[in-house]
Structures are given as C-alpha cells and as structure tokens.
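Shown next as structure tokens: one chain only, the form predicted alone.
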Amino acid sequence: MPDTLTAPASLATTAPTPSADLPQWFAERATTAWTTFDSLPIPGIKDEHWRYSNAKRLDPAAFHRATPAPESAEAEAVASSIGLSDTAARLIFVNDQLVQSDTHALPEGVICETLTDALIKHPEVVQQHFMQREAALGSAKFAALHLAHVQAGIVVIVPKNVVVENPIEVFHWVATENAAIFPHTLIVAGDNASVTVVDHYRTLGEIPAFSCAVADFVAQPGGRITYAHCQELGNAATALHLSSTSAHRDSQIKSFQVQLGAAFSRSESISDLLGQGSRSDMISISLPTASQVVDQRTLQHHAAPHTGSDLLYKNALYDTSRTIFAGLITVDEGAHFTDAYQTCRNLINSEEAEANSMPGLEINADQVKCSHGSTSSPVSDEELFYLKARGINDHDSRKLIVQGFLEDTLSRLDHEPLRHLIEQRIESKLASIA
C-alpha cells in the first residue's frame, strides 16, 4: 500500500497504467503515446500555433491525475448536475469515475457506454475511429498526454437511419485539488442516423484543476451531429478541448463551443469535409472576466467538391481579459465549389481586453467561394445612449448589448431546451459581472 500522506505524482512523471482488460492494441498506443509525450518539448513562443499565446498554462508538472473523489464529493456533484430536463441519456462523472448513468430512454440499438465498456465490448468501432486525426494545430503533445491517461468518457454509436431525438446530456467534474480529468467523448453516427450530445464541464468549488479532453465525430453518410461543449470550470482551472470531425457525402456536423469558466482555455477543433455534400458548422461563445484567457483555433479541410463550412465565433471581453483566434481554411486540389466562411467577432467591454485574431485562407481549387474576417469594436456609445435614455442603468444597458450581440450564435442551435440551457449559463454569468 503506498502511503497515503505522500503527494501523488505529478502528471509528468506518471507513466500510464492500462487495464489489463482493455485490448492490446489500446494499451500499446497508450503506452507509445506516453513515449511521445516524455520526447515531446512543450511549445515554446516562437511556435506559430501558439502565438499570443503561452503552452505553460498546461504544465502536467502542475496537476496530478485524479483519483477517486470522497463520497461526499460525488453526492455534491450529482446533485449540482443540473441540465436539460429531457435526455436520451444522462450520465455524470466525478474525477473521471463515472458516479450515475441512465439510459433507458435510447432508441433500440443505439449504444451508449463509457469508453471502458465500449473498448471492451466493441473494440473494432472504437479502433477504428478513435483518435485517428493527429493534432495538427499545436497540442500535439497534450493530445499524447490524453491518449497515455485515458479511460474517462464515453462513446455513443447510432445505427443507420435511428433518430436520437432528445439529447444524450454528460457531466464532467474536477472535485479535488490540482487534478486532472482525461475526458473522452466518440460519436459516430451511421447512414442517415442523427444525434444530439452535451458535454459539461465543472468544478466543485474554485479549485486549480486541468481537463485535457478531446473529442471524435464521424458522420457516415447522411448522418446528423450536434454537440455542445459547454465549459464552465472555475476560475482557477486550465481547460484543453480538441476536437476532430469527419464529415462523409451529404452529412452534417455541428458543433457549439461556449466557453464561460477557467483562467486559462484552449480549443483546437479541426473540421475535415471528406464527401461530396457534406457540411461543418463550427460556433463559439465565449465571455472572459478579470483575467481569464480564451485560446481558439480551428482547421477547416475541404478535402471533396460540393462541401460546405460555416464557422462563426463571438466574443465578449471584459477586464483585462484575453481572446486569441487563429483559423485556416484550406481547399485541396479537385475540391470544386467549396462554399466555406470563417467570422470571428469581438465586443470589447474594457479599455484593458485584448482580442487578437488570425484568419487564414488556403485555395488549391477553382470555382469556390470562400471567405473570412474578423472584426474588434467596443460597446456603441449610441446604443449605450438610446438604453440609458430609456431609464436602463449602464451595466444592464451592456448586458443587453452583449445578449443581442450573441443571439446570432444562439439561434443557430435547432434543439430549443438546449439553446434555453445555454441562454441560462450565458445569464448567469453576465449576472455575476461587476
């Protein structure tokens, strides 16, 4: 037994220990990645992908890896779980155990487990898709970090033509002290299948903690994926999501960030258009306060003709807090008639707030239409005015700004509980705004 009063190790010194029930090929991929990680420096400032930016915001030597929480802990959590009140599935893991799992209400022959089960029950799907995208936009490293450390997380696999029709809802809590949580989250949904999924992240309290989570989409043929990534650790935790999708003919993905918590975030989400009529919706919110930084970058592949993306990301700034965007859309050659767009905009609250932004375009074929920009401005001292000359104070006055300022975001999700959901964590964060 080891003692019990020594500090666990540190992340960067843990080498991963897989189950012995899991498949071989998963333990020597975990077991090659921690090589990759150990040989792997962490990015340094001259990196382009991490300009702005500082990758010693994710220092493993900083975090231990989360081990069991106490009792108490994971009553407190389930209880704080509060989402949408219709669910497919609803299922809640604190400190990467999964505590409580309910999914009776799933269509026949839809599978949803914990990435454990999901190894051992089906391990050719999950082979298959797991992890198959390098991390091409910086995070290589920590991308092998999660790979050695996984276990967390689930998979949801819908067969041909079945309708998911009310969301599968997953909750992902950080209870104690400077630990962290690996989650993982694979959805793959076959021919003309459709599903909806929400992930939430959070802490019990405002504890330094690090969630290093990624994320595996693949829409086969006509199939349909919504996810909403919903982030709102507090404010003393580091947060990483990547994220990969493979978009097959005549399929779509959409994908809904909204980043409310954590000192320090960073999202890499790359979005691959493998077929012919397929088509990658990437949207973001994000409301930094007091110092917290936002870091966002994004690949949007068209790889086939007849694909298109859409991305568009806001953000509100307050403080002296940070944004970085930096997205890259590229046409290959032969990928005729892309019709891809990439906004980033930003509400600067604050003479202090920085938002630094980087869109990119990379063209190898004809006859697209492509486009990006981005744009920074402060609240309007003319809509300050016409509110304030209706009797709104001026910290109402800018909250209405910014809710209207966001509602362009928001009315892009179809699923109306959801957007309601996110319509209340976005209130209730304004509401705690000075």
Given for the second form:
Amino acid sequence: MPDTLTAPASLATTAPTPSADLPQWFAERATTAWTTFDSLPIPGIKDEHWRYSNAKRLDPAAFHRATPAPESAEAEAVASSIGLSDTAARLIFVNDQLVQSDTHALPEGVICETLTDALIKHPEVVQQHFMQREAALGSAKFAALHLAHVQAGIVVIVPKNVVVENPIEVFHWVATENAAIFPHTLIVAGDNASVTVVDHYRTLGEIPAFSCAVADFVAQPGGRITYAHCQELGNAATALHLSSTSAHRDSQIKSFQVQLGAAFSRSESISDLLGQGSRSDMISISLPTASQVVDQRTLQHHAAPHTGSDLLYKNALYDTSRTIFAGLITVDEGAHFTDAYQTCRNLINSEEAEANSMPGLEINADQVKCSHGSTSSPVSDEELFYLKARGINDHDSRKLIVQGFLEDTLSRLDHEPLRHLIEQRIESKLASIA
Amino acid sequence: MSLVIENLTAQIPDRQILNGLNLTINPGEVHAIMGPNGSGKSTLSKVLSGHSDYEVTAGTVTLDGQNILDLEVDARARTGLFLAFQYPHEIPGVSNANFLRAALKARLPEGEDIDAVAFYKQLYTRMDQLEMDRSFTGRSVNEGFSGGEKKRNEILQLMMLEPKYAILDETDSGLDIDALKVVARGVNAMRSESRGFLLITHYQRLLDYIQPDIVHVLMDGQIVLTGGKDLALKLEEKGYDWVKDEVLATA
Ligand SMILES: Nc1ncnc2c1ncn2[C@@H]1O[C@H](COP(=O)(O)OP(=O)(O)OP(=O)(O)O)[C@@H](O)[C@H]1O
Ligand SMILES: [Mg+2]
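Alternative state: the form predicted together with the partner chain, after the form predicted alone:
Full assembly next; the chain just shown is listed first.
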C-alpha cells in the first residue's frame, strides 16, 4: 500500500505557528524568537562558551519537531514512567504531548498546569516570569529555538506560605527518531512557599533525538525550591538544559542535575542571587561512558550582599568519555559578605577519558569568601586494593568507590524518597558498566 | 590443611625484598613475627594478599592445599585469607556498614543477598565487643578515624568476615593500653581450632595479651629464627643484634 511519506521538515526550516488560543504577547515572543534563532549562527569553536565543546552537536537541521506519537508508544512510555511513589502531581509528556496527568494531591491554591494551559489561564504571572533571563552562557540561539517551539512542560506557582510536601514529578519522553522536544519548566515559589519538582528526560529506545529544555526558577522572599532533573535519554540522543534561578531575599534554591544519558549533553545553569540572605546550591552528577560528552557551564551571580552559593559538580568518567566544566562566580559591586564556592571533581576510571575544567572568579566587592577548585584523579589503586583485599571483586569495588565519590552530592538532597530514586537511577547506570 | 609458604621470593622492580621465606601456619595456631624496620614484614603480608607492587619470582603459597598466588586479590580473600593492614586506607563516601555488607555479599553465590537484620545484629554484637560506638557504621570507611580507631575497625572486619587465616600487621601500634586490651580480647574471641593467626608486631606487650604458640624473627626477607613465647622476651631484652650473632653462630 503506497503511503506518501514525506520526510518531516527540519527544525532549521520550520517556522513555528503559535496557536491562536495563546496570548498575543506569547505569540509575538515566539515569532521574534524564531527570527533571532534564524539570525544567529551556530556558535563556532572559537566562542569562549564552547571551548572544548562543539555546538554542531546541537545542529537543528538534524532534527524535526516532534509530532504526536502512536498510541502504543505513548502507552509504553506511560508504563515505563516509574518514579516516586508519593507525588503531589505527576505529568507525563510524550513527544511534547501531555498523555497523563494527575494533580489531585496538590494543596489548594497551587497552580500546576501545562505551559499552554497556564498561558491561557494565568497569562499575567507567566508573562512576568517566562524566559526573562538572557541565555548568557553560549546558547542564545538554542534558547530562541526553544521559545519558538515550546508548548510542553509545566508551570508551577505556589502561593505565599504554602508548602507542597511531596514532589511534583514530570516525565518527558521522545518516542520518534530524530524528533525534537522542547520541555519547559517554570517554578515560582511565593513568599515562604516551598516546592520540589523533578523532571525526567527519556527516549523510548536508543533513538537519535533532541531534548531542548529550559527551566526557570523564581523564589520570592523566603521561598524554597528544590529541583532535580534526571537526564536519561538514549545514548544516541542530544540533550540541552538551560536553567536560570532568581533568588530573592532569604530564599533558597537547590538544583540537582543528573546526567546519565545522551551522546552529547550540555547544561547551562545560571543562579542570580538577587536578594539579601538568598542562597543557591547547584549540584551535578554525571557518569559518562563510551564516547559520551557532558558539557557544563555555570554562572553564580551575586547581586546582593549576604548571599551564598555553593556549587558541587562531580563527574565519574569511563571509557573515552569527556566532560567539560566551565564555571564563573561573579560578585557585583556592593554584594559584600558573599560566600561563593565552586568545586568540580572528576574521578577518572579510564586512561582514555578526559575531563576539562575551567573555573573562574570575578569579585568586585569586599568581605567576600570565595573559593573555586577543580580536581581530576584516577581511582586510587590503594583504595581498590583495600576493598579487593576484603573479597569484593574489581567491578563491585570500583562501583563502591564511585558511589562513595558521589555520596556528598546526594547527601545534600534532603528529600529522602527523591534521593533514593536518584540513587537507583545511578545504580542502574553503574550496573550497566562492564 | 594449613597456610604453607615455601621459598617465597618477591621483589619490587629494582630490589628483592623477600628472600626465600618459609612458614607454615596450621589452623588453631597463633604465630608471631617480629623483625627490624624494613625487614619485609608488611611486604610479606601484602604479597600474600596479592598487592600488585610486588612480583613473586619464586616459591609457592598454598591455602588448605590451594595455590593462591595465581588468584586475584579478591579471590584470595574469599578463600579465607584476611589481612589487617598496618596503615588501613580511607574510602571516602562508602559507609562502614555498606562496605562490610558488600564484603559479606561477595562471599555468597551470585544473586544472593545477605539478611539485613541478621547482619546488623552481628555487626552490633561485634562492635560492642570492640567497644566501638554505633556511629561508626554510618561513617565512611576509616575516614577521619584516629589511628587506634582504624585498627579497631580492621579487627571489626576480621570478626565479621571470619577468615580461616588472619594476618595482623602491627595492629597494636597506635593503640593505647586500654584499646590494646579491647582489641586483644576481640582477637582472642576469634581464636579457634579452625583458624590460624599471624601477628606482626614490634612489641612483646601485644603477646602478653594474645599469647602466641610460635614466634619467628624475620630479617632481610627471611625467617631467621623460630622459637616459643620466650623468644619474644629475649628479643625485647637483647635486640636484633643478638639474633644476628645467634644466626651467624649456627650458620
Ligand atoms: N612498594 C614499595 N616500594 C618501594 N619500596 C618498598 C615497597 N614496599 C616495601 N618496600 C621496601 O621494602 C622494605 C621492606 O618494607 P616493609 O614495609 O615490608 O618493612 P616492615 O618489615 O614492615 O617494616 P616496619 O617494621 O617499619 O613496618 C623497606 O625497605 C621498604 O622501604
Ligand atoms: Mg610494616
């Protein structure tokens, strides 16, 4: 039976058509973003934000915008979306389509909607916070691409003084070869409100695919946000995660990223400490194997006095994998009494693996406590010998050492079930390592 | 059924350290090895454990009839050989309890796991015997432990893993007198007809608490003298020069 199959148009040539139901400001921003995307070149290797990396790996021409997946694929994704047992809300997207949503356990007044629903129901709040931070770490082009195409993902708005105990959990699946998804996460915690959100990014099978995600966190005075994202796309996929944090007075934002999948994953994480007494923790774990590349760029920006940021990135590298870490701390004039720490540690499990670290500091205030450091070291022979001398085989000894290496990242995740879940995901990747 | 070391010769790249060492430890026996600094005592224990710094160039080691020199480090340990290290290594981020569970699990058939309740019961019993605080179960292996705490932790592992042959490399050094008594009590509790011990020490003091059956003197990578308990006393009194003269006289 002849089926007319035309190859889907590539992302590079598909101008988006925002739905007529969406607010005008949004449609305009999407259209402008498309122009911006189109006008910006793919960053070259000379671009300082792409040192040791290669933006060609994100070439939009290789992908098309995801269209709804067959029902069987959706069902398979839903069945495989095993995460936390107790959640305040749980949403599953497949190819950027919401296929399952359970929000009944949310406390009253908490908004947790898909981006499109939120744009229609709560246009003002969304407009106030949606993608307000410039993508300053190299991916302006891809941020524009996201804005032009975004429709999936969630908006969470927690009113003043409301504490959402259980996490909100979101799964984003790509089910089609060469498809691109644009998951969005916007979290706004009101004054003294508190919320935990976890995003899972996955592919159905080992297909080439592109997840182009943006996540923005806004904590109003005294607000608390814990965010985790667990990137487990298939090993042929490409991942981009751009996040920004706006921490107002006395607020606390903790973000964890766990990079396990994708051939190439790039994250750009910006923390703006805008209000006195605010604090941001930025924690990351990656376990690249085979020829995986994990590319991480960070900015800790202290704009107010008495602010604290603490970054801890840990990578355990195997095979011929590579990691790139470039971190910058900037302390603005007047942001006195700042504490800013930045640590990147690499545990090298293979002679052919390569870790690049580029830490940086820019301080324009007084009474500042800042430190940055990066280390790369192979697994210690003496540690290995000690474990083996107790009868533990080479594989399990190495596994224990890597788990031990990651311990002080996970221990900072104080939500026990979420920590367990992440430990399990790490465990399942470790189990696959020969 | 014994740990039999015959003509053991081992080297680091530019230097031979063990020079044809012979020693047989039968189950139920406690042997002590004394010897000057740098004579090769720790090297002997590490060579037996399979440390990759050392190359065995001659000799054999059998454990209850099985040649262990061809086995990997972990496999040797699983045959029932245990080494309490002179300088126990720190393993950041790995809790003592998880480490011991992994070590016990390694001794079970593939796919089987240990019973967590029974494990903790046994662990706490042993820790109580060694007067170790419960907080040590959750702390990273040896990390931030004092010298004496590290040694106790080695004995805890010995007690949990119940090896057939245990080598204790200077477990007494770094222990205060009370700790020494506690550790000795732990070791004595593990003495049995089916278990052999090799105590490496510089001090007669340890041997007051753990009475050896046989005492050896190791010099220049060889056992040069063997005797009873009283040999240790004589060494303490007369030093190793006396041994040199003795050996020369009988040579
Ligand atoms: N891995 C090594 N690399 C270099 N030299 C070594 C190594 N292991 C042992 N040696 C050397 O071999 C000799 C014997 O060392 P060993 O540690 O076995 O002595 P020991 O009898 O245990 O001494 P001590 O009583 O001081 O503990 C020493 O001279 C030591 O420096
Ligand atoms: Mg020694």
